[in-house]
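Starting off, we have a lone chain in the form predicted alone, written out as structure tokens.
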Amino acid sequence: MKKSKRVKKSNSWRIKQHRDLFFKKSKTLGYRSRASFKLIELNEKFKFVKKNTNLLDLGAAPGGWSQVASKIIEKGKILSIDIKPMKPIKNVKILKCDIFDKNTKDEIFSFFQGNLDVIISDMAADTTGNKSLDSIRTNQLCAEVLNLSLKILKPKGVFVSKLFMGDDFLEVKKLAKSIFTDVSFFKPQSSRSESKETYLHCKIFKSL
């Protein structure tokens, strides 16, 4: 019976997927998933990768916001970080590894020596069937890299990451507040209806 369910819960999302129209443009254009889609929104909202970014993709597998940003940025360099496994994509250094290791951090700063203009972070925790717990601990990464930023972005620098709505999104709303200048939130059409998601964009540090 329990696995009766779950073949029909599988069948259900497979037959969802083949009816997202995001999901559909995204096999027809190449994209590596639909989630590039909230990029392309995002910088054309915001404008925040050019043809000279230096852009730090986290969580990046598999590679779909790298991917973007690969077609604009001419004269910059991408880092794309994921303890996941990736395809290589051309112009893009890729890192499988932790991005919260020292070790990593050191790579980061070898890479862009110390001329980060932009980090983009599409990481969710893993689900664990729990939604609230899933938001809250997604959420955790996100005031994770904020605090990051401090030691690896550019003064004026701008960092963009998905949040969901939920019980701690003020506390991280506070947090960002704290530390940029500049604090907005939108949701891009390609983000499906019924996700409590967001994303989070801030520009130049407070301490400046």
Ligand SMILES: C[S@@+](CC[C@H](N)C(=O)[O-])C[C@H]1O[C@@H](n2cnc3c(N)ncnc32)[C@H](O)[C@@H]1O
Given for the second form:
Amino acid sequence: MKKSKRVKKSNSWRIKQHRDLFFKKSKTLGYRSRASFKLIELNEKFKFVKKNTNLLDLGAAPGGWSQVASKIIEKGKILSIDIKPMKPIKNVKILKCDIFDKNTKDEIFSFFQGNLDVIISDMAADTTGNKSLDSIRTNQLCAEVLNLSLKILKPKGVFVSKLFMGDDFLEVKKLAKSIFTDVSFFKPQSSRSESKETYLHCKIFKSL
Ligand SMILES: C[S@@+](CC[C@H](N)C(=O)[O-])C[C@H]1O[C@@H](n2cnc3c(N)ncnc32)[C@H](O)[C@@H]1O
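What's the form predicted together with this ligand like, now that we've got the form predicted alone?
Everything in the complex follows now, all chains and molecules, and the chain you saw is the first one.
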């Protein structure tokens, strides 16, 4: 076998093993998606989900992140939003709608009564098969929620979002830095190494 073919084969074996490991782990622990482990790792690093956190989960279906949050949050409120349907989770209010719909902002505001501590967003645009285009469309979602956070998040709140290290990565980073005092990035081990996915963690509005 030629060397390049051997390298490709061993890489795809490693990727499959990685996927299987987190897939099996999620089934054993009763999580709906492998994505759960990304939030667990993010929260171990930045510690933004606490017992009394009021949390908004965007792009929440099938519900892995909301499951993780509902295990930690005891006194706070959780609102999970997705265009797709999602099965119920204890102590989680689910809204099936587009986050950018006209009425969604008002629904969020009335649910939290202006007391929203954390926004987590794992939103991803539907894939087209063109990785570069997909990454731009998902980063656009992140940029739009960054702007929305100014209207719905508490001034000392936290915003965590999926982001791709694509062509427009620096633009979104610049936008985040223009809004928040503290901006950092973290790629969880449970995020596939061959994927350009990373996570943005921001806190405290600059206008404070
Ligand atoms: C990667 S999945 C999220 C996985 C989830 N974090 C979990 O742990 O199960 C991305 C989700 O973003 C949702 N999404 C994309 N655009 C959206 C929008 N404008 N409003 C609400 N949800 C959206 C998709 O429907 C999809 O379910």
